[in-house]
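Only one chain is included here, represented as structure tokens and corresponding to the form predicted on its own.
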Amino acid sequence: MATTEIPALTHTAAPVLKSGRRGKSDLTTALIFIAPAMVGFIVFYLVPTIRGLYLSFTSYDLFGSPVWIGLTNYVKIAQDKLFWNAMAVTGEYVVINIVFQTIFALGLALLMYHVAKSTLVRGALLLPYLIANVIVALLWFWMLDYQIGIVNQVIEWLGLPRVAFFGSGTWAIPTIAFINVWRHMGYTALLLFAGLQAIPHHVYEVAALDGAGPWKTFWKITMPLLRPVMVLVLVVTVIGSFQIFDTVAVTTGGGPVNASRVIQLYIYDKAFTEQDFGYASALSVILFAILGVVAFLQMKFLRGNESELG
């Protein structure tokens, strides 16, 4: 009996050994492909993040060595009126940008889904997003200029007074928000359009048989089934909105009188204008924490990981 069982065990062990070798080979291949991205992540994201966290507890001006000061920077931030002003300005921008960008992008996505079937038209919506932020900001800066801007010339031609879009504390942030809505709504619309395409057609057919009109179908079927994609869009756009910098730097520079000084510009000024890298790092850590909390709350309360299709 023993002599007949040993060859059988040897025969079955061979595929197991081959499978184990194949698994190790696949793992090695995967690690080789992942390595460049992992190195980039560690060098450009992980290490700077850890160093920034360390610098937030120090006094550092780039010309000397960091000096450990504990929580002093965070205590100063709590008493910093310019910080709270920057957060308020950023909050105003985020609300305006998110509301209008989401509404316009959803409208464009519905038009692409029901009306515009041409791939060329859909691709054209992405063109503003492909233009660099600085170029877009300069374009609108010239068009909205108080003296020579074509928009103000049209306004004056209509018999209305010219508007200082970038020179008014009332108009600065809404104008900057409008510029970024124009640039990003095409990309956001494509994300929502992809979500619309994932909704099964038979759901709409059943709704039509039940007598549901377009409006009721939109609120009772489209929006619930689009929720996971909508939450993803909201999380991405909120995080991106908090990081607004280049449009402000090109158009207003934070003025007039800090009316458009968003938090990213304030961090930049502290670091590269005042050379207070420790304080700027502390501001960055606080912003990172705020974005983490906001993203978590969005995913939790909007139930971004759930789908009505399941």
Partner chain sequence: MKKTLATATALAAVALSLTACGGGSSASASGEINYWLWDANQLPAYQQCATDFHAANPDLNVKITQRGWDDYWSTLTNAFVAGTAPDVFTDHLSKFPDFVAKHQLLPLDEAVKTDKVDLKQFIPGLADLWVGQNGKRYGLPKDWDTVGLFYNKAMTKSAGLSDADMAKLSWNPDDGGTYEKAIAHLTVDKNGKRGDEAGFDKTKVAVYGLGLAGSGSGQGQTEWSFLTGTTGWTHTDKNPWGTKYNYDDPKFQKTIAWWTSLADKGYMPKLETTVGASVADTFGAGKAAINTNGDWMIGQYSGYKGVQVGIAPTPTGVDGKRSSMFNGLADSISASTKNPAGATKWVEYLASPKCQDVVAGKAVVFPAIKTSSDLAEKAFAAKGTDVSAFTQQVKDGTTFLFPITDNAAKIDAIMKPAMDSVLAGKSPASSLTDANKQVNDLFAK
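Numbering follows the first chain given and starts at 1. Throughout, rigid core stands for the largest set of C-alpha atoms superposing within 1.5 Å between the two forms. Source: prediction; values computed, not measured. Compared with the form predicted together with the partner chain:
Taking 2 Å as the criterion, residue 68 does not count as shifted between these two forms: its C-alpha moves by less than this amount when the rigid core is aligned. A displacement of 2 angstroms or greater separates the C-alpha positions of residue 41 between these two forms, with the rigid core held in common.
After superposition on the rigid core, the Cα of residue 154 moves by less than 2 Å between these two forms.
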The other form holds:
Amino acid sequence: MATTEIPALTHTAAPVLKSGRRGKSDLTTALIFIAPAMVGFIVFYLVPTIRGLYLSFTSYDLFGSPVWIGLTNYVKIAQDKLFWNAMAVTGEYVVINIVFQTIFALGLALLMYHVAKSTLVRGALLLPYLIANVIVALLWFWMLDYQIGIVNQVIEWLGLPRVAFFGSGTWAIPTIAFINVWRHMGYTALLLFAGLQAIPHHVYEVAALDGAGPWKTFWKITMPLLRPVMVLVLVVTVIGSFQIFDTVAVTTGGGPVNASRVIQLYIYDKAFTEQDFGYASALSVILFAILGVVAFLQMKFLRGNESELG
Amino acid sequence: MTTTQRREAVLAGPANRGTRRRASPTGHPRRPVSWGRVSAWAVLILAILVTVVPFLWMIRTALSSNHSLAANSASLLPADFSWGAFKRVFGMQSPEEAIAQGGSGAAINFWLYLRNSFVVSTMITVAQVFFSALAAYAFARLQWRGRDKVFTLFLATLLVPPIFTALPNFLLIKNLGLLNTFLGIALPTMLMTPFAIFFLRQFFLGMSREMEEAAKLDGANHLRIFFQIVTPNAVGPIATLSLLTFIAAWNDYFWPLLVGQDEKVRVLTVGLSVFKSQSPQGAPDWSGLMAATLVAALPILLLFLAFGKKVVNSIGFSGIK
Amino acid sequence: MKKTLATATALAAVALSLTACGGGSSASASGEINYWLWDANQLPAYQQCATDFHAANPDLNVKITQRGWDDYWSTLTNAFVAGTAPDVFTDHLSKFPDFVAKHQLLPLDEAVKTDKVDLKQFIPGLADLWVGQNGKRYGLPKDWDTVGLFYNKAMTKSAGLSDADMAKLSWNPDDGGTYEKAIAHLTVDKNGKRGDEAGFDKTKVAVYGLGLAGSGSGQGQTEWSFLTGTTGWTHTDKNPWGTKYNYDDPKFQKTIAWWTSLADKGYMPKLETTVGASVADTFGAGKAAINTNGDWMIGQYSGYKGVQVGIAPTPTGVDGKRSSMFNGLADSISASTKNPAGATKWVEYLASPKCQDVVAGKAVVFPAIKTSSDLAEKAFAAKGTDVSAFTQQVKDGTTFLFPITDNAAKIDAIMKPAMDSVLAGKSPASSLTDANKQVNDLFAK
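Structure of the form predicted together with the partner chain, please, following the form predicted on its own?
Let us now look at the entire complex, which starts with that chain.
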């Protein structure tokens, strides 16, 4: 059936969500369909979040009772140099991680789609994702060691100077970002690849008949039709990389000095190590707000709710 | 490797694809070797190398004697070849023997942990994907007031810092009397994750509506449409999501550590964490850790090889049949 | 330091009705006792103790849970908050003041009195460490540790240093004494030139005289405290429960400046090059001739194949004596235990010669009881390891206690970056005066 309909290349997206083709509301059915997820949402996400919001206005050390202190935590955060440092460090990480991860993953997805359709290739590229992130961090921590790491050994064999990957303030964040690009590259590529697969072939056929070259086909067909998945990938990976924690915790622990003290690590230290849970909650609320804005902007500019295939 | 190179190479694809189908029904392209194709393969091989070489290092380390690793840090071959690390992983060494070889004195019941990991990961995967698919369908296809608002709310849970949820959830599981049960480990992720719903919704949005509309005209209700049309047509995305969910559940560490201390529900990640450094300033049992990591990854690797073809190949053709 | 803390999800809380449900009141000592420890190497020894304990008390069954240091404290705090804490757990001096302040530990004074636990059987000082500011006892000592020099025998031999030479090194903060001379001589560059020879290239060092684990944060337990301890400097105004730190003292800053200078001279790796593999593994790889480390690392150091390890006591210092931080672990009972009687029985058993002799026999750690500690020394000797470098400090009374104060975590958050900065050469040692002010402000509140 679908093959008989050929969407025009220039077709501008008709927002699917607003297509009022059906007048009748499916409310009852919808309620049944989302009921189990709704329970999970309320119990395991909403309630803890609201409680966290409440705690951000309190002084709370985990063991006693929370004491309401109004906006004190927020006022303190505004003057907290380490918080601003943490945001800057996290921002640097997110940019490096997302730029490289997305470019590599998109490239690999296109290669998987057009050049190497073998499951073996896909399997190989997904391998790093099969390893838990803490172990991945430990593995690279060891392989990239300045004195006895194999990577520095190879660098020396090549006649180049050794690099203090984790110990130097300049390299720490790029190194950590690279480790996570390594782990997630194949995974992200697989998501994008799934998106590529979902693009019907006949669209390409039409493009070929119209005489579109590869460059034009990529920008006019592949990218627009990949958009729903691209938005998914970008939103999820950007938010995910703001939550970076494990890799830093098992390697640099925030050092040297504070060069890799990312926001989640700072929150963790405040909440757990220093047991200043109210303050940590306030930090989390601010992070939540920032992520909300980032996600909103992404959805807006990438028009994630729309599909080109009407 | 520049991106432009890659794009060129890649872009040769779609345009050729249509002509190829026409020209050779068997699917074997007959084309001269192009520069683009060569560089595409070069990039791909480089990417695979970058991905795989650390694994060779893991294998090399797993086959070494832990005590000889430091002295042979520059050797590409196993240092003082030994199966000891794998024996430790499978719990085939006595604590004394293990300690003597640089391991820990903790007993390891490998096959039990493996079974537990399978039980937990399967529970989470099956339930989460099913419930999330239902919800995703409601968000993508059903018309109801407040739909987009509720979806945004669901999506916002992606933003919730994990620090908010661990302890309340732990308390809840405890109060439900589910500590040290499989259900207790699985429950928080069984009903939904924002990612799963978001993922499936995006795919459902991208799917063609023709068949649904037709079924609707035939008088099918939404439940039937969901089970008989949407699900079969979304086998690819659903299989992909299942695989990713399974891997995430398989690799989860902190939650099962918190909730499932007991040996009878202990999962692999928790059971095998004894290979990490156990005391401050200590070094990990590197060969044991690498052997454990490889062994723990093997089941999901096999799973991928078994279902991987289905996962990704079915996606593109699903809407056409 | 690569102490890490588990996962992202780690902690959290938003606990509501937590402490509401208190401990029960089962007077009879029966049932299961949950016991936690972190060091897997000691697990077989304590498992043996648990088995013996069960044989003597058939009504009581001890269930041991072991989890590594990195996960231990986060899961323990969660367990405390949720009310699922173990009845008894291995406690650390840097953590216990917090637990006391939050009323999570059960005082043991009553039990010590009624059951007549002999506090004199422990090595002097150890038992005093576990008394809170309120004068109550919250732990019975289980083991102790001091610091020594681990050195690569092949390297000292080729440098012409005998074991006797290594055992009588002396140090001062002005020229580093024979300690620095030995370190310099043991440093070798890629051309084979030693650190004290003309033409030594400090940019191409093959073997460092002294390895570096890290900056040591505010305690410097294995890094620098054995040096500062000889200058008459103490971490705090009094110990335990000091309220003023002394990082602004010129004696302290001079010592740190000397230590940092080793990296500038090329005798010790730069801080930035030490983030990665553990310092012990680097030693095992032959990249350093001497490591300063604690006695709990004996097993690690003597395990490396192809490396002959010698152990020397720390150098004598300004006051002509040696010095070592004296630290120890204890077993504590959580306040929420449902079985205080049984838990007390188990803690007393752990602190008795019966159990500590078993631990001694495994030669992994030094038990807190004097006689058991001697047994451990013999057990180590039987395994071919001479541990007198560690025990000597105790016998000569040259140890000082681990500094116990409130705010340990907040102090660490200030001192770790400050010390890192000094050691990395980014700030002068005098910058520690400012850090000290921040630390002391914590107590002013």
